[in-house]
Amino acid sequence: MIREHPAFSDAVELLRSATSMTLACHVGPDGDALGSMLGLGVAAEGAGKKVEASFGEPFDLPHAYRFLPLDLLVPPARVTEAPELFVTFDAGSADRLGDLESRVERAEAVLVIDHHASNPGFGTVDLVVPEAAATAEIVYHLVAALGWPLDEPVAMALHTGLVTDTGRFQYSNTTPGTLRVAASLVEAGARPEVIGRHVYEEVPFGYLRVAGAVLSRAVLEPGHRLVWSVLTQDDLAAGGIGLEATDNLIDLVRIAEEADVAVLMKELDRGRVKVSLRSRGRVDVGAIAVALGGGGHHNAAGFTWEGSVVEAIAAVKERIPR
C-alpha cells in the first residue's frame, strides 16, 4: 500500500541523495508528529546526514515525550532559512507548520510526508497516503527502503507515533500491515511499556486538577448526541501546567457512551480557541473540521477558531448530522 504510493520511490531518491536536511512537523506537535520527525531523523543521521529538526512555536515539548531522541531539536529561530532538503511530518498544509512554512517557498526540495486526506500536497514530492495508520508508519517503509539503521531510539520514535495515533491499536485506522510494522518495530528495540508509561500513565499533579474543572463542565446534548466542554486559560493556571500537559484531555470527555461526538474546547490567547474533534464513526468530524479551516480524519480531527466557545461550538453542531 505505502509502498507502492506512485510518490514513494522519488521520496526514498529525494531522501537519499540530499546530503543535509531540515525537519519540521506541526505546531503543538503530537506523538505522530515528533515521533515520525525524530525517527526519520536520527535515522538520516545514523547514514551520515546532515540533520537538524524543529517547529513553530510556541517551541514548547509536549512533557509527555522527553523520553524521545531530542538532541537534533532546534528553535525555530535556528532553523536554516534555505534548507537543501525541507522534510514536513504530519503537517496537513503549508500553514500548519507556523513559523517555518517560510522555508516551503525557500527550499532546493519539498518533501511532504503525511496521512491526511484532507492534505492538498505543498511540496516538490507529495507522499501523502490516507491508509496509513499514523506519519510514522510511512516513515518506517522509507527507512527500511533506504536501509538506513533501524536502531531502538529510531524504533522508540516510529512506534510512538504508531501508538498514539491508532490509540494503542483501538482505533479503527489499525490494519494488519500496522500491526506488522509495530511487532518490527519492537524487534528492533522500541518498549512498549516505556512508551505507554510517559505517553498515558504520568501527567504533572496540577493535571488532575485541570481535568477535574473540565469534566465538571461537560455538557451533554442528546439531539446531536454529542457532549462537550471547555479548557480555559484560568484551568492551566490555577494547575500550573501549560498547554501542551493537555493533550489526552479528549480521551476524558470521549468515553461517554450517549455521545457520538466529542468536543474539546482550549482558550487560546487573543480570543481564539482550539478546537478538538472526535467520532465513534457516525459522523465525518473530518469533514467538520476543514469545513472550519482546519484537518484530520474521519473519527479525529480539529481547528482553529477566530472567537468565542459560544461560536465554536455553535459552528460545530449546525454541522452534525442530525
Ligand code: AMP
Second form
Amino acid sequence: MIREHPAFSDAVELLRSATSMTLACHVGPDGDALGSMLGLGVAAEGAGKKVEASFGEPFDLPHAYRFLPLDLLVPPARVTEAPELFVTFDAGSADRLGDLESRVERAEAVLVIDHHASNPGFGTVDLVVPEAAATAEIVYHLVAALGWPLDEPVAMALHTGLVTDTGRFQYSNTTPGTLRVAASLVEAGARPEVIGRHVYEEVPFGYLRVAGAVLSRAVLEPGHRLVWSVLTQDDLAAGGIGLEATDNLIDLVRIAEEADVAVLMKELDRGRVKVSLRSRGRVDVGAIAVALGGGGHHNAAGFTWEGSVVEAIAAVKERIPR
Ligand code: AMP
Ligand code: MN
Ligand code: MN
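Cool, the form predicted alone is there; where's the form predicted in complex with the ligand?
All chains and molecules follow, beginning with the one already shown.
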C-alpha cells in the first residue's frame, strides 16, 4: 500500500541519485521525527551517501532519545545553506521545520516524507501517506526498496518511530502492515525492551513532581466530555526538567474515562502556549488543531497559541461538537 503510492518510485529515484543529502524533522522532535530521520540517514550513509541531519531551534534533544544513532546530528546553524537534496520527516507543513524552513526554497530538490493527512505537500516530491502509522513505516519501505543496509542502528531508529506513534502498537493506526514492518525491524536487530526502557520506563525523579502538579490541577468538563490541564514554567523549574522531557505527560491526562478529548497546555515563553490534543475517536482533534493554526491527526494533534491558557482552552471548547 505504501509502495503503491504514486510518489514512491520518484522518492526512491531522488534518494538513489543523490550523492549528498540534508535531513530535517519537525521542531520539538518526537520518536517518529527523530527515528525516521536518523534511520534513513544511517542507512543512506551505509550506502555511501554524504549525510547531515538536524532540526530547528531549540536544538534540545529529548533525554529519552539519547540512545538513538546521533552521529549525523548537527545544530541547525551548521546546516548546508543550499543542499543537493533536502529531505523532511514527519513535518506536516514547511513551517514545522522552524528555522530550517529556508532550505525548502534553496535546495536543488526537496523530498517530503510524512503521514499527516493535513500535509499540503511542499516538496519536489511529496511522499505523504496518511495510512502509514508512522513516518518511520514509510522510511522502512524506502530503505528496503533501495536495498540500503538495514543494520541494528537503522532498525532501532525506525522501530522507535513505530513504537511511539502507535502508542506501543495499541492505537487504531496499527495495521497488519505496521506489525509486519515491526517484525522485520526486530529481525534486523531492533530491541523492543531497550526502546521501551528509554522511552517509557525511565524519567528523572523531578518528572514525578511535575506530573503530580499537572494531574492535581486537571479539570473535567463533563458537558464537553473534556479533560484538560496546564504545565507551567514554574512546574518545570521546581522539577528541574525541561519541556522536551514532557512529551508523554498527556498520556497521564487522557486516560480519564469520562472524557473523549484531552488537552494539555504547556506554557512557553512570551505568552505563548503549546497545546496538545488527544481524542478517543468521536472528535477529530486534527481538524480543531488545523482551525487554530496547527495540525496533526484525527486522534492526536497540536497547535501553538499566542495568548493565555484561558483563551486557548476556550478556543478548543467552542470547537468540540457536543
Ligand atoms: P504532540 O501533541 O506535540 O505530541 O503532537 C501531536 C500531533 O500533532 C503530532 O502529529 C504533531 O506533528 C502535531 N502537532 C503538534 N503541534 C503542532 C503544531 N504546532 N503545528 C502542527 N502540527 C502539530
Ligand atoms: Mn511527530
Ligand atoms: Mn509521526
